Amino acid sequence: MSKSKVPVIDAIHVTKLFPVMKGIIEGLFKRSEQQYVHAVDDITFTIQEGETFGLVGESGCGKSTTGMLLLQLLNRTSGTILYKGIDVASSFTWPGYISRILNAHFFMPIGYGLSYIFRSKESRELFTEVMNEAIKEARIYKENLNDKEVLDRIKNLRKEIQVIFQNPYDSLSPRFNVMDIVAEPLRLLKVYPSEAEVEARVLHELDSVGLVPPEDFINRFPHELSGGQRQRVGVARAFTVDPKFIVADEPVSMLDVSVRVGILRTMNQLSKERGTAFLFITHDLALARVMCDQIAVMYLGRIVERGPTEEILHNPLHPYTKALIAAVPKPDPDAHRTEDLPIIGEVPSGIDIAPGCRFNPRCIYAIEECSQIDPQLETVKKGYYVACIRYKEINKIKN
């Protein structure tokens, strides 16, 4: 783990709610409160320079949505996201008033939208509030257009924050060859003044990710590459502008097991050599152990346990983390599971979440208070946090 104490990313009480769309008939004739999917709900964490921070959990827990919020591919509902102390939302503003109007579903569908605005006093007040906020953001955007310092900051942020996508078959344009794919960010951001320097940098990056000799790959198209080679091209593209922060969203889940280790080793080596901070999103605890210095376990939009990877995987305190680890198959063909998994039922809906602990309906340790108290992350020791009102009792920890 990096010894540096420079925070690259600070996510502070970040929330993302998706409105549940209603049909035209229901919107026009039925009066009901707006419902939301709680994709990410009040999460906080910090990623240091050179550190790999992992988000783990079941599908649908909010891991990928968190990554998209940090990349500003989605607008947060509330909270703050800082990149080296800079609010990334204000830096990436492309007019916020348009995104707000599109996200506020007044026109989707039109019939429901009209009823949403005019049918009640509450709806009209909400409409006024959103439009006032849109006008405010439009004014900020207009000011930013005339501020060279802000525009330069946006350009630098786009250069310093990159992403490695999950599916190498969809994330590479079939119309571009490898040279154009890796060189595209260099050309768009005008990193080098000459095409010769761009080509030299592309060759260097291809060599650094294990596509050797690089001259044999620059003129190939994605359909001429294997899945592992495609993902190496994606890794090269992410690193080619020397980013300070990369979101890797399940970067090897689409690949054969035989090629995963090599790509993970390459990513880990490059991140340590260049001091790049990583958000590593995965559902595989084994990959998290190999790649991550710190991990956060997510469940239904919330972080339920956060701390050093080895400590959490060797001695988990939250019942959900215990269940994830207990479900990992043992690499012994003669081994038979004798204990019951400490989890019951299915993941509940993220709409209209019941009060109390979100894991309460599936937890074998739940008591009556668990359905009434919404646990917040509590400090176990420096750098280690857990959200469970019974973790001391469950783990037999003395006060």
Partner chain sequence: MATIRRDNIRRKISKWGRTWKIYRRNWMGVTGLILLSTLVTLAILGPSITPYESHERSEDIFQPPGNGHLLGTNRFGEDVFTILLDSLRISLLVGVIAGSLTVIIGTTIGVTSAYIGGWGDTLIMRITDVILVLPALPLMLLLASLAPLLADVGDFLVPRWLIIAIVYVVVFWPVSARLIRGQALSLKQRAFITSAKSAGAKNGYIIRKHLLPNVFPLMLTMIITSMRQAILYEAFLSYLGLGDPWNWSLGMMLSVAQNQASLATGAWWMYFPPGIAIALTTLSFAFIGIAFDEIVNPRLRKR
Given for the second form:
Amino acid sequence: MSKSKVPVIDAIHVTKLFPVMKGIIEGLFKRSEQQYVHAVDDITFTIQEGETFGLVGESGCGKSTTGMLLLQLLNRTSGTILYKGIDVASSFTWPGYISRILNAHFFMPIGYGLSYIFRSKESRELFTEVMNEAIKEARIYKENLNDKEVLDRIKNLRKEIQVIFQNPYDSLSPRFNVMDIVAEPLRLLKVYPSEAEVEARVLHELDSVGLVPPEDFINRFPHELSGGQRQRVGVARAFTVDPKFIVADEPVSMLDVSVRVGILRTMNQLSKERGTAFLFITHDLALARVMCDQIAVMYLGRIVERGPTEEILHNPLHPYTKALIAAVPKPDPDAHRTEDLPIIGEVPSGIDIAPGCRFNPRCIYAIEECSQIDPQLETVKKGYYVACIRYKEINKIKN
Amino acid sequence: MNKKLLTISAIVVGFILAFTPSLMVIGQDPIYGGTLNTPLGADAHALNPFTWGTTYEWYVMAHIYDSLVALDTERQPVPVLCSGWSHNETYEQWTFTLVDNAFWHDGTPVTIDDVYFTYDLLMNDDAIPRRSWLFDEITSLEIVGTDQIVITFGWGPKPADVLFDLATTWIVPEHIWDTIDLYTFANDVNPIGSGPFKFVEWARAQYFRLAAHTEYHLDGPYIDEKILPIISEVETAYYALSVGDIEVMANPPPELEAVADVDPNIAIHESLQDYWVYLGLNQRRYPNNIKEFRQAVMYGINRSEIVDIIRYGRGEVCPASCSLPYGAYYNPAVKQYDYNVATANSMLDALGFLDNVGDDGIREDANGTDLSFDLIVSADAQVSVDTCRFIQEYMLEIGIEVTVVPLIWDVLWQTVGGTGSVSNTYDYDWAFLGWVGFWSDFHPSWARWLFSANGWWGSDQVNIPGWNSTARWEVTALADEILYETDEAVIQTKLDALQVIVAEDLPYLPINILGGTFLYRTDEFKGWVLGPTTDPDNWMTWLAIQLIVAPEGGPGYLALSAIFTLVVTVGLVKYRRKKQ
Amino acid sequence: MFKSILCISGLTICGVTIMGLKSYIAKKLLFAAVAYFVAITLVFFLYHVLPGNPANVFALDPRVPPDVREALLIRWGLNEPLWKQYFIFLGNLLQGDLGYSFLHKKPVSEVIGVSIPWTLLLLGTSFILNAVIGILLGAIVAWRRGSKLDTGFVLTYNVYNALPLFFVGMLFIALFGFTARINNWPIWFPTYGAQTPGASETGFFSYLGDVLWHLFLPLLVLTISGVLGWSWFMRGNLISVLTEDYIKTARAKGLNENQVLFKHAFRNAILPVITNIGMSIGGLIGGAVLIETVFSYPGTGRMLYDALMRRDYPLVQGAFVIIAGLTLLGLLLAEIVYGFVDPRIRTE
Amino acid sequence: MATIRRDNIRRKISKWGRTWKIYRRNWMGVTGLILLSTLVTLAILGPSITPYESHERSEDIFQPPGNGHLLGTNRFGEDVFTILLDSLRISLLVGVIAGSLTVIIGTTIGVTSAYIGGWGDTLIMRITDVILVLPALPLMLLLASLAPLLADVGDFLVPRWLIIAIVYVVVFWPVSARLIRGQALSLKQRAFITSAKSAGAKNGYIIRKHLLPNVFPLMLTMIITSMRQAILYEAFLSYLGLGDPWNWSLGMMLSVAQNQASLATGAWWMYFPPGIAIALTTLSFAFIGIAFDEIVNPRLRKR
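Cool, the form predicted on its own is there; where's the form predicted in complex with the partner chain?
Below is the entire complex, every chain and molecule, led by the chain shown above.
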């Protein structure tokens, strides 16, 4: 695992809210504020080149959403995602430009006209200022829109970020054969000018994920493959375009234990060979330990603890991480669980989030303050962060 | 303008004849009592004598209402609600005397005031749809004494016109109608008339029940009850007839006649109608305005085959003079157009319509345009569409291409100018239209209605657009003269002359006269016995019905279902025992 | 219990809320109201915008002279601009006034009032028989899947439904109405009308018997197709339910076949059948139009057809408004019942 | 790479071959296919297999079968068998046009609706809801009663049977739109679509390459059902007097036979041939539909 310090992904205060849909009747008769699901709430992390970054947490904590955000398949609500230092998430689009133009040249003047009639001179001057700002913004936007580099970056983004899905039965189109599936990104992104090169690459890729001989596989359809073979096809597909970064969303959780190792080994090997960074999403701490250099533990859309894998798993500081680790069954029959799980109840809804620390309703260490102060990530040491106001007390850490 | 109404009523009445059972039996004494069942093809909507719309309504109401006069076997007027009439020499003043023993169905006597009320209503309200043109010509109406009414016209219409129209005008009771809005009055709960049958029940879309009016001033009906079940399917009606549910069935499909012929209990009665169907050529367009062209087309149509095949031999070919051959004023010496392809072809050749361009078998006219016409026809009547299909084939044989365009009646009527006020009127080549009659069999005024430029049907406005030859003005003159002529011999001479001209010039291309058929059960229903105002081809004939009383006994379904249940129960019990 | 919960699963996130029963019903009512509104608007404009509009047709009526036409157009309000007529129509509808039939010289509601009991009798009886027999038959054939009974059923279903309904009706008339009577079979049935003339005066039970006797044939034709349709649907459902894992579980638990069928499979298979009620009512009404015409039965379907043929537009409108209302009502009831039975349906 | 190409084709054929193998095992499917192909062949060959023209009249009027006329003659002396073939052609045309058009339009709308989502989807689905809850036959009656008015547009005459087909499409497209939308929605959630998106696929590509091929089997079953229904509805409308008065169709034949009381007159050759032809056509469609259903929905297969 290369330890070069070039960040591939910088996620800074990324938030994703989903508006809660209301029924027509509720919307008509019940006056209430729009509620949101806090799927991802203000998370920050960095993934270095060639590094495998693990995202760990119970289902429903926002891991997969984070993955989708990084893949640009969902638009974030706020925050910044930098890919190699460039913000491609706020990609400049024509609709965005048009709405800005409309704002600057249509709605603002109307407001200005209205202010002329109803408001004072001062407000008019203020309005002129705001309007000028809007026009300036639109102009900048337009310049960026024509910026070749940004456009190219967005265009090439697809080539550099790929995904491996959880369910190999679902992620391969049932009407494509293996050749078509693996070649699809190549063809879509027009990586190679000729079809022969595409096919050669596909064969090579299949070979490198362990589907040998590849000629036997290219004409098969997904339903003719075993689960493990399918996931290998998925891996091959993700690696065909030589991405710099791959989101692996629970890639082996649906597979038999016996085939997991092989696939993980393949992934590891390929990422080492090609220097690909991974966002490895999993709920399985053991897997995270094997695969990841860094991990972040998520709870209800927040990162509660982040740091090097070994340190976190050996000596978790956050009560939630402790609970997660305690829940992992030990293969040793004599190792009896001496205490109950240090956690209360089930994962609550992401809509009505408790004030203060999100974990406090379930935390056995919770005190009064926990329901008042929303803890931010604190640096424990370099590269190790935790979000708990009592972590020192709990873990008996002295300053 | 309102003369149209009369003509249309006449058409409708003519149409109704098709639905009227008219049978005669000889040498049998009437038996009183019993129930007669005869089906209606569709339900009536409202029983309003002033606004009725369908023949079914007309048929039902004709049982219930009476008019002052009626027409008898010879189509001569006979008194019904009046005991007699007289007129002055100029026909301007008419006096009718009411009978003294007529009663409304609710028991009140019919008075001269009722007659006055009805006629006054029709005189003063132009908007009544069912209203004869005659009432436009009345200048005054006056009651004399207790039982006489004097009608004064501005000029002297002929007796046939006056009496025919009064025969189609029902008298309504003043005590019911004086307070209601006659446009919105459905009159269907308990219509009160003075006719031979009383209204008993109307189960909507199911049946009518009518009972004999025992107080009827003339000889009442022989039967006690008449039921008109509403059966929309011909097949069902025939089944009902063959099992004896109904006794009479009007106008079955021709194929049924052959079947009925085999059934010993069913007899067939046939009659001719007094109207015909024709092909109209829009003479505003070339070459329809050429007389020889019309004649050639006429020669090219095998009309007897149309009668034989499409009409299944019912009715007959209509003479080119458009006069009914069994009528009093028919001139047999007119030109007839027997089917002759050779003649038709040679006439067309002579006109210069040759197939010069291409070898498509279609002739071209002088301008080099194909002789190709659209033939519009009502899509509602399969028979008409079939006829047009035949015409299409005949025309192809003489090198004329015809495209049949079935249209719904409203559009067809609009196109041929029936409404007179729509912009695209006369935008057609040929039209196939039905049922034109106007009593050409018994009264000379038919000629004026059909052919005079002043008559309605014959006017440019409606039906023979563009007929503009000298023949037209000769015919108009003749027809108008006949109207004021009193000498029968002169009338006959002029009509003969008119018919010759018409047959030569062919303003219409008459195709065939329709026939009517009735199937009736001989075991239960013996036909009609003529009453004082009836005749076999007259719609007044249900007055006198002789009926062998239908066998007693209901459907017996209760007993049958009991037996059925018994059988099933026994079977089940046995089956169970066997199983055990 | 119906507290909002959130479900975030896999890659996709969907807000799933289970509504309260009240708001579920309210929602369905609202939808039915909107659908109804659109339906009546549709039928109104269909006839007023297209060339066959009543004013035109009325104007074209050969029996009405032009000077009279004007007066009558004013009388029926047909001279008003279209939007005004539309609002008059809507306003009247709200007051239960369906308009005025030109032909019957009566309020449309009165005209329909006469025919609708017959239609309800035919449809209602048929509907109940369809549901009960259909579901049971479907369950039986699904249970005996692949047996001769099943094959026979599949064949019967397909053959019967391959024949046009009116054709079957005509065959039945020929067989049970005519042939049976001619040959003096013990049982025959009337082939037209809904009652024997004068039967209403013969006492209640005798009258009832007469009405049912007349009802039998149309009901039979309509019901056979309905029963087959319902059981076909039920069979399909039950078969797919029977292959579910929980049925295997139930069997594995040692439940006997009857318990598996009725406690587990049947209840789950019947739910989609209930939602299908709405659709089946639409089909049933369509069938009723045909059947009522074939059997000269005095129902609303035949009346609608008559009115169409005679171009009595207010009546067409009225009949359609009523028929669409009936269908919607059926659908609404089905959905409410379904909402009671299966809370899952209430998810947004 | 030429080897791969050839191999590809072989595999594709074998996929169809496998489908055919499953299909062949179903006796209903085979019967249906044989029946339908016979009927279609008859309809297409039509004029060339009978010695008569469709409107050719002969001297033999109203003859029972035999004597040179396979199915007898009608009252015009026209050969009923010839008319039957003509009718079969129009009926099949109505079925094919209405059936496939319904599903094609429904699919287009359904897929679009599922794909655009949001307000557009809601609007389209509300429209389908409204049309779906209206009783189909009365609605068709209403629309078909306007057909004669629509048929006479300008100089161009739209054949009435085509209008009936269009009326069928207007009334029944929501059925397929709903089903297809449901299918498309569930497909949209599938990971392979997301996967394609992350590989940079545009909407058009996803619809073309991923959605449509996957809804195709459903479309096929629906087209078959729809064709079967359209033929029946044409017969219904003809029976109620709203058919094409100018072209023979099976429904029209029945309607004419019935107006002439053919059953009562014992003219069974007027009545049964169209009745049986309708039955056979719809039955063959139904059988093929069942067989397809088993292929698409393997759970229905007998084990």
